[in-house]
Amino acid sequence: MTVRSRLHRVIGLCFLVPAISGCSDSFLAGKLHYVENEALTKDVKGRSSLVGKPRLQEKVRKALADIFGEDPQRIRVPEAMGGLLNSGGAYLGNYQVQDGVVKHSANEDPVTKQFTRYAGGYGIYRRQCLHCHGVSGAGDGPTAPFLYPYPRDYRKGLFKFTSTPNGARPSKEDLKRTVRNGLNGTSMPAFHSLLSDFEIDQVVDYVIFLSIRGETELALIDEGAISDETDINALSPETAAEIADGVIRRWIADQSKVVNPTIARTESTRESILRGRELFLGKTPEKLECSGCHGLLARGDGKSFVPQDVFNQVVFGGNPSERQQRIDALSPEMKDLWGQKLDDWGNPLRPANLNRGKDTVYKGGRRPIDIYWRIAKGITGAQMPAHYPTIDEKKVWDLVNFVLALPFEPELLGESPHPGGPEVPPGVSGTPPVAAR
């Protein structure tokens, strides 16, 4: 409370007298630069690339100066990108527009139409996320190699729990809850008590920012990996511009599919949970099997995935800079299962681990609507698929129930024979807790 407090007030006092204190972002130490995506100048596997093309590689350079500004210190903002930001991102920080005239500025005042520097989005976003999202967004910060999982990339636009549908960018309050919350059993804490919800606002309009600016980014290596090194006219500005709008544009249309269920939650009652157990084992026409990831006893070792102790080899069993050297070591059997149980960043995943009783994590949230969200839409980026519409949205409900009272209750999965083995009664009693949506 007291950091939170203090950090307002330093902020509220640039607003209030930016000439007399100086503040502005004079705390923000030295002179940042973006970092260019990999595949602007090496092989990068799986991606499109520029190798070899060196004047392509200087158009997308300027086109992204162009668009979005040389650095973290001088930030344009498209004009189409404006709606999407609080003020038509005044609060970004540094924020300028083409053409040097300033449209938007969270610190202009309104007698003289001087543009006060002001940190901002950036300057929060450097403070408390750089070390691990690093400078452009791309999860390379100096502390990232020491984590698991690692920080999100935001250059593919893409965030894992969010209310949005599967592959569809997040909505803003996704990205707030992410921020405001954290993520439970991750490296992401939990900002509520360090920023005030104005300050999320912020940050939360700078990732948004680099997220847009690096998915175009990764759309020029695209459009000018097929096109001809000599063509003068190959990746224009106009092109480029096109190509912003058209990141821009989606992530303005997503921010109006969130999934809400259409129908109230299914009472928590023995017979939905039951229901609901069924699901999980498969045992019901729409084959979900969902232990053949999670396992038949929830605890995240599904026999699709490699076993825990293989996994825990790999990801903590030394130097990470040597992950690869392990992967390589195993099997061929056990290197092929690995490759194919990576997410889209190329991160391994792990299955959740739900029956882990009073230390159960769910790292989107606790929250009967998250583990809706969770179960109806998948997750972005991983390998848990959207089950609504497949299934009824009354068996969504009757999952949720299941997953929220298996911690309380272990013994639901205790007896659990494999899927398709003789039926065994579920031999449970009480009554499972009712979580409050």
Given for the second form:
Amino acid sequence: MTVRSRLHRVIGLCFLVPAISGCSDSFLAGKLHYVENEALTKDVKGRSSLVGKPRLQEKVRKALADIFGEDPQRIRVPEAMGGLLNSGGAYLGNYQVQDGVVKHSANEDPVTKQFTRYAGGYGIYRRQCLHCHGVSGAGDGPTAPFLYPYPRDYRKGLFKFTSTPNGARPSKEDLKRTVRNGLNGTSMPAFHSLLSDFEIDQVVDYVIFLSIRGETELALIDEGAISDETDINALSPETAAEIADGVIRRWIADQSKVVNPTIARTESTRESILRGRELFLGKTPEKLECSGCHGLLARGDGKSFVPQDVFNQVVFGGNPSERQQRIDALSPEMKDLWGQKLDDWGNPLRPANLNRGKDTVYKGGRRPIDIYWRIAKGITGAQMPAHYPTIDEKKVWDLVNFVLALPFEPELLGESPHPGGPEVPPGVSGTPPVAAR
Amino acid sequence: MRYWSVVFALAAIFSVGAFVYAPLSGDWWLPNPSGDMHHSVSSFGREIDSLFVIILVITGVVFIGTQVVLVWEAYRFADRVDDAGRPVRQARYFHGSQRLEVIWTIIPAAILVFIALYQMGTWANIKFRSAAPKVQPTAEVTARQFQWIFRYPGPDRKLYTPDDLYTVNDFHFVKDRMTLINLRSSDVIHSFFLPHMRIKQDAVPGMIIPVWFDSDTAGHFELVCAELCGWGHYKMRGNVTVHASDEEFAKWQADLLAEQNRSQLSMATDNQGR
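The form predicted in complex with its partner chain, contrasted with the form predicted alone above:
First the chain shown before, then all remaining chains and molecules of the complex.
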């Protein structure tokens, strides 16, 4: 009898387990909580924090929950954000309730008066992005420590490869392009074969939502840091709403700042490439000196940055959690230089190696317009500055032509029969002039 | 206890049914073009499928034989006791049988040798570098956590020149044309798997591995990574497009080249919904 009942259980389990585990998306409904910004409760070097201000900490938490929802499954979309999002927020999350009313949200069935819930951006984000970018977009997912470079922390509202001016918020198109095509040379994959355009729209909405939420959180902490813990009016709901509105307004305003070159690309002739070379080497009156960072051979080893071997030793030379000890062991000058060459997220920077031959990587895209954006308006959060209008647009195009030609003609730098000589005659390398494209 | 043999028999019958059905099913077998369940789209695919079927038949025959013996023995001798309540046929220990050992070593060895010899031609055609088609590589494929990066020769038909074309997770080639790619990896071991074409090849860091295949059907297929290469392994999924003609392929290349040479935003916005 015992044997028989055990047999029943085994057979029953064989049917039940696959049925339960295989046929539902219910895992998407599990509990998930935003990760707090550590400046809320901890001393963070170089940042304002709310250490020792428990009442203000609580106010920040409450303000965030009121404005953006308690957790990723109960998202609230501030009304001002609606116009910013690709779908007006319709597919942002499972719930979008504000003041007890569903707004910019799931469609209402005219008969049942029920709102349809969509997994939306939150569901896609949870499947595809969370393991690197983390629950609240802090770039702290479980995979993050194993990646180089680290995944982006959205909470500053800063994204490196944009079409908007240096430091400005990205356009929706920039974020879509990044999700669709990935970032070459990093672990950000291209999602165009995994997600439809519609899904990419949804996940970009969610990234914008997380970014605005994170920026608001930082701004509230900054506001709280200069407020008095005992002041009952500090960080009032009205102040918090104003801060959030300010963040949203900035995103909306930056959407219209997309930079489009005003003149067409200069034809990529030998003359243009050589003019670009002069600009790169700082031999023109503008004294650009790209080579100061990118190196005389454009190998990413300019003297303004720590030497490559020191960088490799610190970043890759052992347990990532012991990186600070390796930095501390550097000479005082080197340590000082190291501290100066961090990006806005505190990660060490390396100028791009533009001369890796056929393996040259352009992280922000290799179209002329992508390179134009990198040179003309720099890289947000990194130390690549904007060069337009410091130099005129034609010169930016000369540099673009040079940067695109260099991997195929390394003799343009250093290895030419006339090193350093500005008048390298056309065709000296034995290669034909780069065809106009 | 003897009715356990019925459970074993049912399990065996189910298994035999499954492996008889598998090659006939578009869902249980490797993917086939829709509407044609016996057909792989590539010439190697058909050879590999026939090898699979041969192995399935051999293992099937052995399986059926062993299951029949197992079920019969279990049914025949279980629970049989004499009047005194002792088993009619008592289990008895013996220290091995050389004859049995020889038989059950020689038979599988012979089967393995047969399969090894039988598949050699196919393997040589698909994997030996000396069999690589003498054609220009269609693309260089670099695997990286977690994507496939493709680099095609541009209009000058040469790789590593300024007009090269680049895509990520998007592979294109032409129907009825033996296609050669050079496979690389920039980090860990990945595996380039075209399930519809039955092509699977590891991408090993530091090596450039030629891989060749064809397709007799134009359309859209799938590329995946078949080696667990890290947490984002499942994201290494790409689209494969087999073009019906060289002209169609050239048109796709021209469009890609135009996109890649884009230098004004007014153009960029045209294509943003793609």
